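The chain that follows stands alone, in the form predicted alone, written as structure tokens.
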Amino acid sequence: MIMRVARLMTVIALIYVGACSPTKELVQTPYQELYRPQYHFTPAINWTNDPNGLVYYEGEYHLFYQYNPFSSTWGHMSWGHAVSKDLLHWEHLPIALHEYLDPRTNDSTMVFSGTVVIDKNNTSGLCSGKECMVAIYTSHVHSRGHTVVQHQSLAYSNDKGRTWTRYDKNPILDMELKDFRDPKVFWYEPEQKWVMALVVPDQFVVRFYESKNLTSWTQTGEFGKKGDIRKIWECPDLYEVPVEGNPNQKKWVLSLSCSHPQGLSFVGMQYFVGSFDGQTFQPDESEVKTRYVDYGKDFYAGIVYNNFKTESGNPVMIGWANNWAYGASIPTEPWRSAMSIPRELSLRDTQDGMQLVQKPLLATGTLKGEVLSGNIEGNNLWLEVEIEAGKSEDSGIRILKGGIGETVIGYRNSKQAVYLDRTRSGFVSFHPDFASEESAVIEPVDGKIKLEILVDESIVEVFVNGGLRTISDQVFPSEADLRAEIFGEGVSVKGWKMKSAWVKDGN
């Protein structure tokens, strides 16, 4: 209790002085610091953003990510690197690809987002044996703070990603554009070739390219100017997804980052469902509807794993759990930003067409610990909430409640919308755009709304009606904000305390 009060007073003091983050003197044991997620991925120190190069190889899930080796704010973009046996427990590895300074011109080249593939047949000729790992990424060349060009480069590894060699004939694709980035590459089995999708951000266009060897690329088509075009497009991905209830039916999904459904000040993700003929993507809908991947403000740049699907054939996506609007100001130290829980993807055939469904990776359930009965308390929880629609106009659950705040997750019957309200979630004053309420319209199923809520210190992910809608938000409660309580009629809850994936004894 003494520790809780001390940390609560720390937060109150920070709010009082208007600080943006706890001072370094307040940092405690690594991976037990204030607001440190316990079962989401975070770097040990410094800034991170987009996940990159997600790939499975020889028993390891690789997570590369945009990383600043020198600071907890954006800059000097390089590829951080971690590996896992189960997508939950991570081992940090040395930086894979560093920012490069040209000694001839003093121009700096940062390593922006990209892909890692397994070149199983040595199509590139760069593998020392039958196969190797190949990274294709955007080189962001800038001089005196101004972008010169963005082009695509290649590096390869013959030791399972531990060391990397830059291709000596880079760049492999250069259109001499200032904004031309975020390649996603995958093997297209029907035509025995590699396919690349990447964006021209300010033109709202995804371009598709093909290659037999990963080093020479030819454009085959493009898709664009559909859906949400209020903000630049970034981080495209193209993948096949099975339809629920029909394992033999699959559709192609094109997802990418864009503006947020609730305002231009924020960023989010949208997706399109359709077909891919090896040349270009074609949406199923003649009148393309705007569909969002997540309705919270803290899910961006999500991509799926290469060389891996679940036993049911579902791709797995990880996204960045932060937002550019306030990302550099969140009150965490010595790290800044986290990744989402890995999500298994499927499609559901609804009255409103094919829609993306997201569920927490099945293995996440292995971290469920103590079953909570009676009073539900804690900062690391898995909650299952069932709401009988129509019993009350507003009903749901208040979590992380007590002290100076609460986070409210509920269902408004008249609007048929699930919402997450973080306006009183504790420490919200560090940025004027942070305090907010997000919502997603969804109809009850058999008269009920079902919520799976994952609470992890400073991250809340809500999966609605089996994952047909998701809301992901950061919150920064005081240490005393531990209780949960239901409100409204017709609400029931089950809960589990989640074990830490970082602390060795799991406590």
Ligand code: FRU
The other form holds:
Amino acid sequence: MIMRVARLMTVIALIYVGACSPTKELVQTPYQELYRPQYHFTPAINWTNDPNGLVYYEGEYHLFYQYNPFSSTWGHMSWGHAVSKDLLHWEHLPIALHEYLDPRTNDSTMVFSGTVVIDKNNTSGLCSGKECMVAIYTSHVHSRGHTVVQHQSLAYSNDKGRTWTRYDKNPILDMELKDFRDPKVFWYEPEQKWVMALVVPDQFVVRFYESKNLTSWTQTGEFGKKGDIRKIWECPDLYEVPVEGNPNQKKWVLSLSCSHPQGLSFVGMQYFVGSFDGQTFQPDESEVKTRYVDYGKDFYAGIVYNNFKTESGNPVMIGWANNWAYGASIPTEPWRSAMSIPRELSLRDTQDGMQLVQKPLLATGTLKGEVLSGNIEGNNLWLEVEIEAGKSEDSGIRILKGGIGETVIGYRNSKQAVYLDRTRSGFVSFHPDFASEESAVIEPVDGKIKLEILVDESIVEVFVNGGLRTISDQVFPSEADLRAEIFGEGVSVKGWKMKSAWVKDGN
Ligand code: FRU
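With the form predicted alone already on screen, would you show the form predicted together with the named molecule?
Everything in the complex follows now, all chains and molecules, and the chain you saw is the first one.
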């Protein structure tokens, strides 16, 4: 408890220091405040939402992110920036792209979500040397609280992303639409050209464009009005994914953000599996099934890295670990919102068709510390749980368990579903929609359900049966000295304490 009070005092001091200045983003906080994730990315202070411009370049993984330099709620959207050599330990850099005034109209322009590419052959003519980094983002022009237009703009960097210059002929793509955003751009090798996928959110449509130089774009196709169309679409991405056990077989996956499988008031992500011919995306299934990326409430706006695949050719995705429904109310200070653990993507050929499989990035395992046998205690854990299906109607593990609160992860045999119940997880009353139970239907394999559970203070990510289902949820435990305990018949657990990626010599 004393520890918690000390943490709180540090937090209060930092809020005071950081309150009035946008330049304080490089403020070093202790990264030990109450609820501060220890191996997930969080900005030092203030609000973040979508990951942006994920790209690997010259030994560095870049993470740009939607960022409010002034406060811990959404607004003044800019691109925050961090770099890492392993996707786990991050170094904060100054804001890459700030909100600005449109030079023609003087209207305020926020820098919404987008991409960074490496322009390897200086196709844009903007590189001072042979190559440079180019950012393509949505310029969100607004006046007196109203959106004027969303168009796409470009900025470039000749010093590995440390400083950025906005292109003087922006915008590069303007359809005079109020909702037209989140460009994902990548190099399409077969035709030696750039491809852009972006959404018309309220029409449930992804549009595809092509370009030889990143500055002039022509539409080539469109896909939409399929799958989950209950809420607007945002943040599309299109990438090739190898099939498990057959790495030479690859399929194109189109993923995007939409509503949540369990209710219209929440956001989530879905994906389609198919082919891309350089012009448009074609799903494999003639009757398209709605397939969700994650069944938790806290995985949104996920995109994959450009210019990087794992050794076995898998793309790596990072998502925003929060939900628009209650995101602005989560009880963390002086920052708000985290990124998910980076996930390696593959496809599994199942009886129910090709399905996305997600695994925590292999390197995350390097943060495994002490092996826990007997008592499993702590807030930063990696747990491997095996459940023999059918031994009990309800079996699993209670984590972050104190005298009163607990988060329950289990398998209900009659429903054939894994669930995460955070209704008693601690502090839940900060928003009426937060207390919830999430579940995902999944069949046992050889009579077993296998869970990999990453617990990091206020984020829990559950990977089921090698990543065929995931459930990612935030929780805010309100007690100290928390532990984990299995329940039901036929359950076994292996555990590790996770080391901190933020606190030197942290445990
Ligand atoms: C998704 C989103 C994007 C937009 C950004 C603004 O969470 O709404 O569509 O570009 O956030 O911050």
